[in-house]
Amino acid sequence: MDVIVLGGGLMGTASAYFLARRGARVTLIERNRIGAGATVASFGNIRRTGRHLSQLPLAHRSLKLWGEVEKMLGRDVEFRATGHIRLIFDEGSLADMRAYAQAARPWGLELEELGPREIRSRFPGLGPEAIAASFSPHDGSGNPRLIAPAFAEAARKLGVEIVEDVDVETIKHAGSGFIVTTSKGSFAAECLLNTAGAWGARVAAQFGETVPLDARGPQMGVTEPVPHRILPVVGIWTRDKDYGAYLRQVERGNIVFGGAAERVSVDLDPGHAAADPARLPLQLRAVARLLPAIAKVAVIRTWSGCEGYVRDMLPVMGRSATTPGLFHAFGFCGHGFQLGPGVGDTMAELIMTDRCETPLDDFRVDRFSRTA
């Protein structure tokens, strides 16, 4: 069968590889260059933790290919399982916790309940007001800017034909197939894979599904080394977005954060959001309540990106709704990198043996006009 992948970032290069993987003839095509849209942007968050339930069966398809992928691509892209803490500041967010974590359970996520004295104790310098945490042990971090060229090599070895710095002229849907018209010239395939990010929605509405999606970039920065190590990622459980914030330390030292400032509308041409330096202050106030620390470590650099959002807040997966052969995967709202693996082998199941063993039916591309 022959695919075209439309959008190299995480989700369209571990597709086009597991594709490859079953015997797929691949094209993947790429506006910009490899895993420079959302996945570049990353936080480069491995969690599960306060994932929307029906995301879950495919979370925990997704961490298993992450404790396998430096074995399946031969490159270390830095996925360390160092665990995911969530600190809670007030009774408030201690009950959505708890409320979370009983409904988790039955969907195989197990969640640990840290007391101030065990946080002090395990994690000592995080959060010296935390009244309470979540602890996820096998969660933790990867690299984004490794893990979409380590996919998209390994789907090279594998026959996957990649083309960058194209401009797509036309898409269209003839009898047998598609054929995509682009800047470098045109591809021919049976399939068309959407994994397009924060354009997904343009390619969906030429086949007439609607998607309501918002591209939006988000704030992150990164601290000069420090030698304390933090090893698990740190986030906190609030309904206050003013106090959003997350937090992981690299191995080599440095502190990467992101949270608290608004993600701001991106324009799709060229697609890009520029980050805001007067909005830094609000980030480290909010990063100082999960690591005092940081208020004395400097700032090295600031970063923006575009992702896409879905109204819902949950990703468009799956089949087509009118259009044979065409398939979607985007809109992963700010929180697709944990899931990019698991997407990519989900995508080159159902595409190449017409089922799948993970539930997608909340993730359809016709659900909107469904509910309209």
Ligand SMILES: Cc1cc2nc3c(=O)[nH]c(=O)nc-3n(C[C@H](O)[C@H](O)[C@H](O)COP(=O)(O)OP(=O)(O)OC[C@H]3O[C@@H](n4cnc5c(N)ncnc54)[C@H](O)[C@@H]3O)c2cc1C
Given for the second form:
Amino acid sequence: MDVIVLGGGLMGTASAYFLARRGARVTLIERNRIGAGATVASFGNIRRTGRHLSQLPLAHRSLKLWGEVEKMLGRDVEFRATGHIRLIFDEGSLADMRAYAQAARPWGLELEELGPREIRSRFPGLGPEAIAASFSPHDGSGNPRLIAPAFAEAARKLGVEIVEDVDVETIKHAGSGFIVTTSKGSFAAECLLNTAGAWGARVAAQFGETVPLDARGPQMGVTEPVPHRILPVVGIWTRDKDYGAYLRQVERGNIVFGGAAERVSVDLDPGHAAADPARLPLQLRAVARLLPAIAKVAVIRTWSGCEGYVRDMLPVMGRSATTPGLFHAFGFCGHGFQLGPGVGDTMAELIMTDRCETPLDDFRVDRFSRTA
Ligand SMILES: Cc1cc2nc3c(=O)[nH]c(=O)nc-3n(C[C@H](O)[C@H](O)[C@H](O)COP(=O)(O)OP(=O)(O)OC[C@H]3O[C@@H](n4cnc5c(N)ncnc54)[C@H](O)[C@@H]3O)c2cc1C
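Next up, the form predicted in complex with this ligand. The previous block was the form predicted alone.
Shown next: the complete complex, the earlier chain at its head.
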């Protein structure tokens, strides 16, 4: 089977790797550089807590693969299962957490509930005013700069042809396959996998499939390095989006943070998501509630990235509803980093076997036209 994978972010590189492992002949076409889209901008959270329940089977599949990634790819991509704590500051959020934990249990996600004393003793310095927290011990983080190049390199070793830095001129369905014409030549294959991220809805539209997707840029920041003390990824349960922040400390000592600030609209041409320094004070106020010591540390960089948010906040994954041989995996709504290895493995299974052990029905491309 020949497959063209269009888009070389985490989804495209992981798919190319797993497709090649199953024996496909793969060409991966990326118009910029591998991993330089939303993937490199990610906060790096490998979190299952709070996910839409129907996404949990895919998230579990992905977490298992994150645990194997170093051995599989022959490279440390800084996956660390340090745990994920979400602090709680009010009774309403505690009720929300408990309801979610109960609903998620049958889906295989076990959350521990921590009281204030346990938070202080196990995680000193975090949320001094927190009344409770959820803790997911097997989640953690990874390095967003390393993962897509690592998948691409491993895919290349399995024979995947990687074409970077090209203008993609036309994408056509012809006879029993697809022809993608680029500034570096034309490529043909029986199957086409659309992993074009925030641009994925444009590719789908060329095949008559309409997906309500907005391109938006969440804002991140990072501090100077300070002694390494915070082990887990830290988030919050809150209904107040002005306080919906999160942070983690990398082993080199820098504290990476995000959330709280509005995600601004991004123009897909050229697709550059700019961070806005004016949003930083609001963000830091929210982060300081989780970690008051951040007030004494200098922020050295802010950034953003162009991510596709689908109207119902679920990705598009699976077969095209209009075109045989076309598959989609795009629009990961700000939470695709955790899912990446699982998405690659799942799409490879679907394309190569025409079946899939992970339920994808909620992510169908035609769900909006079906309910219209
Ligand atoms: C700032 C930020 C923080 C985030 N933090 C987290 C987090 O902590 N945890 C989490 O789980 N998720 C997080 N996410 C979301 C996660 O990073 C994304 O969901 C994931 O990386 C999407 O991967 P992708 O491969 O679909 O998209 P991308 O990485 O954007 O890759 C798509 C690629 O397709 C290419 N492309 C587009 N059109 C074409 C075309 N016509 N031909 C060829 N190539 C094309 C683009 O150049 C791009 O490289 C975050 C996202 C952002 C922006």
